[in-house]
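What follows is a single chain, given as structure tokens, in the form predicted alone.
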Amino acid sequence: MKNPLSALPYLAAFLLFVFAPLPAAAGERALNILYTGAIRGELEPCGCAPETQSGGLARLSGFINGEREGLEPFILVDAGNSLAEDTPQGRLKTEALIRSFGIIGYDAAAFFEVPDYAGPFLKETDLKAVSASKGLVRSVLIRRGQLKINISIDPKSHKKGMLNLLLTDKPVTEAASRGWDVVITSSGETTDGALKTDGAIVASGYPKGEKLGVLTLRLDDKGRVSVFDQRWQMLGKDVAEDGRVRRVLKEYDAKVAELTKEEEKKMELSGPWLGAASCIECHEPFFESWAATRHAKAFATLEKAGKSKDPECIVCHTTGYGKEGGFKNKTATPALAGVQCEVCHGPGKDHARGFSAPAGPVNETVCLKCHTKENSPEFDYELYREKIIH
């Protein structure tokens, strides 16, 4: 009898055969553009629901550091509205955020109008900035291989010879442009993926960086794009972060707890809110079934997070914060720290004189103000009452 495992290397031979990648065309090149738009200051998710949460600046450059390989031959590029608002908080991030993607190595990041305070972040970092602030370029020149690519802000800045690649924050339905081979937008829509209109192949960054965008593109020859692929790369809790990026992210965090200091030693408890032990003495059913929820130590998984001095998120984790006489800090009203009675019911002073106003009613709307999609995807106002209903 023959022995079988001799037809083992003709058997490889032809899965090999049948399932190897096509060969590419002969002079056919390939480009991943790695693209992002639309972040507005968001450095990283909020940690409320880490299962579900995608994003951050730490987990981006941990993604194409692990990934670099792979996506070779690339370039990575951020189409605009970047930046956070300007507020003291607002400033620290987009420092934060200029360090940071200078870190990532970003070929080309859009800032349309650079605010005064932020021209020297990008002074202290080698990120290519394109921009029509006065002092910087609104284009640059990229090369991968033999490959040369356009990346410019400006519509009338395309050129002959070489890729070029757009960057805009105009709606998708307006930003093809004549000229241009690829259009990456930051206006904020979600998309599916990436369309062909007018000649170019329009891409919109997801907003907040919750995912990074990866076009695939495959060129003929000359230079021109014959096919075209894209996809969505989430950067979920797997994702291994870049430890440069998150000692950045660190020190953001520092300055913010540093920002708000000599305010908070001013701060007294006043005001209307009493604070949960209050309850207790006519509402202790209610005090015990409330103790045992996960808002009782909300404050707690702030700190455990090293976020407690974040304003952004303290406000959803305390009693009355940014509110007349609610919660300042740890020190001051530790009273008022974790989702307490008040934040459902309503301030309590004037309900212990008397009994004379009643407690506020519960609804949706309340849950809300802070159960977002961002922040609590996965709310589900039936479901979550019933973790608290008392």
Second form
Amino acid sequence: MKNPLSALPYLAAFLLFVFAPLPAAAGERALNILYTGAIRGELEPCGCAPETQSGGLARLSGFINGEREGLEPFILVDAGNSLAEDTPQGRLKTEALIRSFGIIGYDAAAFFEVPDYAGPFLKETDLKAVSASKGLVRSVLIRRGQLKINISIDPKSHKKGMLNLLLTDKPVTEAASRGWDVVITSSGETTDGALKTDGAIVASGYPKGEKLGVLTLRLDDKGRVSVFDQRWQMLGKDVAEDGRVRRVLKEYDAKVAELTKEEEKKMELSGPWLGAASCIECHEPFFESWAATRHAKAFATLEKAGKSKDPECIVCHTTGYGKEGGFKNKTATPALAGVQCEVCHGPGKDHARGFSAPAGPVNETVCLKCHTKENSPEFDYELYREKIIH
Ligand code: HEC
Ligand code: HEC
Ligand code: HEC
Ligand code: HEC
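Given the form predicted alone, state the structure of the form predicted together with ligand HEC.
So here's everything in the complex, that chain up top.
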């Protein structure tokens, strides 16, 4: 029989491995600060590149619920710049964002100035907003275990005997303030992690909520930060969504569809766009091979995603949207759904009538209107052109 003591080093290594990450040495405490900032109304990624796109409020919530035990003790904060722009659709986004924030359970979310229209949305949730706006508070005090935490947007409001966390929209280099242990900014900068300046640890929320920031602190028995570590948590398609947030996003889609209907009333129906069916007569082989490409199915893709009434999606998945006589909706302009011939070759009415009107040259610039870095990260003109030769 083997000497049982020979297993000891392995046992020790195993114990180290299991217990090293969180429960800290005697007197020490640990805290995870989960943070976002500069979400800018991005409720979720568009889904154009599902393999690589990360982020979205439903996944954020799903991740936290799924990993709660491993993350504890933790707090969740948003450093501001979370609202969408002030347009009719932007306001719907802001409403959905605030409702989702309420469900996700932020310990504090910064809204430096709450626009008037957004005030009522905030009132309907239990979200702990910190704000300079009338009727709202600038700081909140929370407890996590033994720890008292002061979270504020006011650079002067740090408190003795607590962990002080400042939420700001200042750039990282200007954000450091004396008296604060941690500063989270929503400046929209992409930084490599967290840095220590002027006594404070400064980190910046990832733009558009693409990743969740996780800042792990160890505090000594006097409550001072002794060690810290930062990492980015990806929120890819493998993260299970929170159904409650998904429901809010579905309601958002329905409201967008209503808004779109109103906008459509103003659209001109006649114009220079014909649709692929009108090209068959003279260019049948081209039609057949185009019909086999994903361009032909681009609108069906949106229908499947429940996004066929969202102008922010329709614009690249149909033909001539927003232009005179271009795509309006599937009932009024079924011939213009999907990425049709005329997206690349230009409107065809004059050409089909007299042949003479030159169809515009097709080059990479045409593709890049839709195949942007964000929507088509793998785009390579040569490779992609090969796939659509017709
Ligand atoms: C700027 C143009 C543009 C906008 C805006 C856009 N898309 Fe796309 N979408 C594309 C392109 C280009 C592709 C093909 C990407 C590729 O395969 O390289 C695509 C692909 C897709 C796919 C297929 C992904 C797959 O591989 O299965 C889905 C789903 C999709 N988009 C949904 C949406 C939704 C939903 C919106 C609105 C929130 C949207 N798109 C807005 C350009 C756009
Ligand atoms: C009534 C017949 C007819 C219809 C309909 C028609 N075309 Fe053509 N098309 C032609 C002819 C003929 C030419 C060749 C003209 C030339 O070489 O000058 C041509 C040439 C083209 C070319 C090549 C131009 C070039 O520079 O060589 C493109 C692209 C094109 N058509 C696209 C379309 C599209 C897109 C539609 C549908 C919106 C369409 N055509 C509808 C007859 C037609
Ligand atoms: C009006 C917007 C638009 C333009 C312009 C456009 N595309 Fe696309 N393209 C799309 C959309 C949307 C999809 C995704 C369709 C789907 O999957 O439903 C797509 C998909 C593709 C795909 C399939 C990708 C794959 O992985 O299979 C190729 C290839 C492609 N486009 C090539 C091109 C090329 C080359 C050009 C320029 C000559 C171009 N596209 C111009 C919107 C556009
Ligand atoms: C995603 C963009 C795109 C779409 C959609 C598209 N084409 Fe093209 N088409 C091209 C490109 C790129 C070429 C190659 C021409 C070039 O090099 O300029 C081409 C070539 C052609 C040519 C031959 C021109 C020549 O010089 O020989 C015809 C005709 C044509 N397309 C018709 C159509 C018709 C009809 C449809 C729809 C059924 C269609 N195309 C859809 C991009 C597109």
